[in-house]
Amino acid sequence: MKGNEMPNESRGTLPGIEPAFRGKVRDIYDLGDRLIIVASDRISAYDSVLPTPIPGKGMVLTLLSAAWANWLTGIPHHILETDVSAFPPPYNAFTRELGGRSMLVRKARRIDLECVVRGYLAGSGWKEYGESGAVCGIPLPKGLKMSDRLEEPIFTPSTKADSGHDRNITIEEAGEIAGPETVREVRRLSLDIYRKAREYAAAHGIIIADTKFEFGFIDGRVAVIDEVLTPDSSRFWLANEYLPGESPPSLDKQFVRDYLDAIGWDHNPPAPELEEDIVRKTSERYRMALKSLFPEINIERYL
């Protein structure tokens, strides 16, 4: 199977019709001035799609996702609606299948950037920090440990790749490829984000060390796309087991990563199969997430 491809078995095509496109998770389906997005339980690390599904993990990422966009009062998003009954058919038929993992949502023009902020020196980020003393140009202190926090979160954009790996650069960088003014307004949007969310995350137990939005044009005016706030698109981490210096466990597909290394996957096609107790832990996680921050959502409904 190559890096790209779908396993056969965590596909979820809705029956009769194809989606206009499939990415690593999700699947899309184009009408026209709308798109119906649908999360699928398909996990990728290392640009690969492993053939082996997280149950559970798209209803997730689509009820976290239109749960920030409903709490992120005035910051604009594409997301018209949750409820598969209120979609336009044929696609209010499918309440099994796309019940608590799609969205009808407001066709965009994607700005072609991954929005990284970042509050806690982790991942790339802390693998950059230790090569230069700063992030995608940005210096930071020196003697910072893995895992610590920053006194102010940074914007740290990289390319938007479809295929392939994503490339931290600059903000310079990011104004050759989407414009000075528009890089402004998305740096001002994600750290605003970010900044709400992790005081609303922090008091429910949970640590958004960092994460990713994708924002597009819509009548003119940047909005987010795409997930928001999600154990795919963020890392999370328990507060109660954090400890600078350390990785702390965490509550995304951080985990899945950990266990790849471990079993001494290469990072090259095909992606292997994941044990049944790391689908399990898996699943615990990306659920927990979801409980820990909105304890009013229950997944078992759509299950």
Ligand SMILES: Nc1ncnc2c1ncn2[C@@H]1O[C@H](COP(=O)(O)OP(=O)(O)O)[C@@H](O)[C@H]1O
Given for the second form:
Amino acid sequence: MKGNEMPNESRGTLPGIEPAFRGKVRDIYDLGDRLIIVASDRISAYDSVLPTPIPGKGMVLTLLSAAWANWLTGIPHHILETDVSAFPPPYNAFTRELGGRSMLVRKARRIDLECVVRGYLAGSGWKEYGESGAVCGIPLPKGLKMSDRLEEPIFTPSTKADSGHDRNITIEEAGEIAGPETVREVRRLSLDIYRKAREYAAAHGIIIADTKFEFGFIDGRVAVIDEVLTPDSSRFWLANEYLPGESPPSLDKQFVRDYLDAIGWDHNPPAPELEEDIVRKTSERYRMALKSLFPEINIERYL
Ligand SMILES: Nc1ncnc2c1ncn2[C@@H]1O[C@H](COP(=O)(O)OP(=O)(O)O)[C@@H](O)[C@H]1O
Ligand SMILES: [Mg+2]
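Mind sharing the form predicted in complex with the named molecule? What's above is the form predicted alone.
Next comes the full complex, and the chain you just saw is listed first.
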């Protein structure tokens, strides 16, 4: 994490209260057995937080996570409350700063795995397949094209590195980190959630190419924590932009990455400012994800 590059922004920050932890995107306030997780409008690319925020992004991430958690009936999750006026004091006083972008959750003992599910062949999965015909030790049919749909989604965990890059690992290696029984459980939950969500999203014109879940223990039970099926944790494609053999633009940082590539940034901090046009188009794409999947949610009421 490159904390000294955090942009200065007022929305999402609380006067006089410092978060216990500041991630690339989220600020976390520790209430003992609970946490308040605040999604800022910060955006990261190539492992750096950019100096320019994306208006509405934090709300999209929070509102989407909460909507999915609610939709996924029967799957244990960490969310207690998203209505800021029902947060414990002093946080309930900050409805303007926190509204729409924060949640009160139960603190979990985190399972240190990135639980990735792939339903399409993209990113590092496509790269690995090209080199070995397998992804994380799972052999796949021959002759698949880039972005092809996998009939059976696959569970391809990676390490959760606090610094540096996550590394794809086999189920056996995951078992060494978290214990084989826990890995069986997070695998089952990850595939179950992904299968249900992929079907729901398809009916709303969105392809969830792949996604990453985090899990933790709450009261001895494995529960979904962190963010759920958001553009930051998943590769979302618009169904009408999808063509096998090509790499469809994703519903998140596509414009940002393209812009940074075009101006030739070498990925060494500090990251450059984004142009207004890129910011607006990126903000629109994040909102499109929420609007397509849960049209009944009105983000405007928090803006
Ligand atoms: N219920 C929970 N209990 C404990 N830790 C959590 C919970 N939900 C999310 N987290 C952790 O909070 C952090 C979220 O901040 P974020 O900005 O997304 O961090 P990162 O830069 O690691 O992605 C992650 O480290 C995540 O594992
Ligand atoms: Mg995160």
